[in-house]
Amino acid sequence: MDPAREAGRARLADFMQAAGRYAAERNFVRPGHDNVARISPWVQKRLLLESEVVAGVRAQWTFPATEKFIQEVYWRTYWKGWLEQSPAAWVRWTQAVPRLRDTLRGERRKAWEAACAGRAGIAGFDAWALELVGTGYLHNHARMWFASIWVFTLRLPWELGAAFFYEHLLDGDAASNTLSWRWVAGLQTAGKTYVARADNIAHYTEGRFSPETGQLATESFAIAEEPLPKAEAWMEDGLWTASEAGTGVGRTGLWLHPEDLAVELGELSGEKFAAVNAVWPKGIAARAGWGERVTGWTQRALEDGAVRAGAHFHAEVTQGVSDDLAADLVVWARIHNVRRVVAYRPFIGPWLDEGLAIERALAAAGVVVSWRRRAWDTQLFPHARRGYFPFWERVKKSLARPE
């Protein structure tokens, strides 16, 4: 997959013509995968923004015909507002990965390494893993099949299997990825669980995965965890809005990451930036625990970000490696004479980590840091408190409304 934004729409485009199809045939994994869109990692990066996949959609389509495809692309969205608002859950993943890797013992310790190798000799699951291995991405139904065996069959901790998961998927999201795990192991909605059926892999395999017999665990457990502490309220949190601090000091810059590559369309477009920075830090990627593959494509994608960026601002952009960025985003606002950096702010996860950092630096350096929300946002994150459908019935009041 190419990790450019026309590369997306272009997928996007493709999908289009069958988007009709989506409902009736998006359970089925198939080689190749054309039933679904396989948007994700464009979506992810916000190489394609979540608003024009939608208005695409319906530009072409009924709202009826397409309602799961985007109650899909509210999913991402759903995940995320709601880590935002519950940030110790991601914390506490983080700080598990390392200790249960250091203290997996024993028969254990085989199972975890046979399962990410594709040995655990269960049909479907092996296959599963080496796909995502070696293409970085994975059908959604096969995700929940894998993350349920990982969990209940070969009873592994589930938070190794997100960071197998995080490791090598190129849509890989602190979000969806960290809280779908906890959905399948019954912590994100205490008492429900997914456990995977022999017969519905066969079903939806179409005959080319049947686990035999007795191989997969029929039941759930449970799983125990202390309460996750109560979320701030929205707006007493001023990391919420929309910033405009620092408007009128100075020479502006734009700080650009991977969280949000269209920053020539939408709330920024307008801004005039004396320069941009697209330079990567080195160590992010052992940091957040990403594969080869997963950083090779974000690091492109970045890339591709910063030239439109530069073309669209008539800006200078500065690119590379960084062994110490907040340090050098410092260097580089002297260079730049630039007195206020914007940037639309990372979500939890290891880019947010980055930005903090470098909003300390700045700050020490007597550069203001004014972070930015798109709309889509803003409006949407402050309802993903509660469960999935009654976020989901807000959003489909405002889109079933008649045209």
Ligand SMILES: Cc1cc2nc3c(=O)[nH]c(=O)nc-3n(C[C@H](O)[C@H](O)[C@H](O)COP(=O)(O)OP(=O)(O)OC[C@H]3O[C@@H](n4cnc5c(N)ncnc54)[C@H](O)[C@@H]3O)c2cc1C
Second form
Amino acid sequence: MDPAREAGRARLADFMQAAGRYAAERNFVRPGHDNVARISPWVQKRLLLESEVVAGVRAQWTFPATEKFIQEVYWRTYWKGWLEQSPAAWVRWTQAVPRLRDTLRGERRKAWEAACAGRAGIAGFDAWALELVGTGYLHNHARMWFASIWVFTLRLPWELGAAFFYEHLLDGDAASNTLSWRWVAGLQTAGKTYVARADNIAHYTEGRFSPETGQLATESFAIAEEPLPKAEAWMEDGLWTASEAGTGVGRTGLWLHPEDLAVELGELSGEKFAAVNAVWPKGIAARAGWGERVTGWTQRALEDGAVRAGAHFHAEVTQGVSDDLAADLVVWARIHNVRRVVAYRPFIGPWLDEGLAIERALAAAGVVVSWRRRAWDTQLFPHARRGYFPFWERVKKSLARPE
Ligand SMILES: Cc1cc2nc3c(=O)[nH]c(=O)nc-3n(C[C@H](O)[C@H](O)[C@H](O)COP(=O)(O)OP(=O)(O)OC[C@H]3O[C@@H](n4cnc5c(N)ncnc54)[C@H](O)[C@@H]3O)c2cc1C
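Complement to the form predicted on its own: the form predicted together with the named molecule:
Next comes the full complex, and the chain you just saw is listed first.
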């Protein structure tokens, strides 16, 4: 899997033929997974834009033929919008992981280690653990079964399962991963858990995996948590509109980060940037808990985005690795005489922490940071408050309107 926009486009183009069969075939977990798009690592880094993916399938297929696929693409937007409004779900998870890693003892610790090493002794589950670590990808249905077995059969903390995924998934996403694990564990939708069934696994793996009767838990149990603080009233937050802060103060630079690597398309594409900074902050992988493959892939994706951004804006691109990106951005701004830095605001997660540190350091040096959002996000995120289906109904209505 090449972490480049062109490779993502090629993957999407390959999938176009199969897109019309997606609804009927998507739940089957087959070697090679060519019944699903396998575009998530590119979409997660916005090497491919959700709008392009949806427009691409709509250009080739009727809406009813690809409704299911389009619906899945919007799940990502829904989760992201939901987490932006309930960041406590992310903060709690990040705090729980180190605590649980330190305190898990005895048999439970052994079970945790065996689960991550593909030695739990459960057909399918072990193969998926190895597939995840070996390839950085898992089919959606396998993710659901895996998470369910982790939580309800092995009775391991969901937070550690989410950390295992986040360490290895090339599409690892603060919102989709954390909230999907919460959903399986019954924390996301009140009274609803996901319990993997042996017959369902056997059917959808076409007999490749058949857990024995009695091997899987057949019932869920309730997991308690303090209610999350009420969603923030973010519609009143100025950040949700394109910020013009600092316009006219002098030369403007662009901070490029791996949550939006197609800056030459859309909202920022018409801006003038004197310089682009696409430096990799060295400590982020350890802070986020990414494994080597994820780190390497993301770093190379950033390089790919930087080359395209430099060519599009005819701007000098600064790349490399930094021990202290915030401090280095201050120096970079001075060198390039940049008085304002524009960036897409990272979503809740490790890149936002990085972005906020950068904002503080630049502000102290008198450089304005102007956060921007894509219209896709500003228009859709506000509606990701209740369940997915009201959200989807709204989207569907908007898709039915002529452009
Ligand atoms: C426990 C668990 C953890 C997950 N963690 C992640 C994660 O970290 N990052 C991530 O991108 N997805 C995650 N997903 C969602 C989903 O499994 C993947 O997006 C999907 O498997 C990616 O493969 P694909 O590109 O072939 O998807 P397709 O089925 O072909 O769908 C096309 C695109 O739609 C989006 N999409 C599809 N299903 C979902 C979904 N359920 N939720 C959100 N977006 C979706 C993705 O961008 C995907 O690339 C998780 C699901 C579960 C159950």
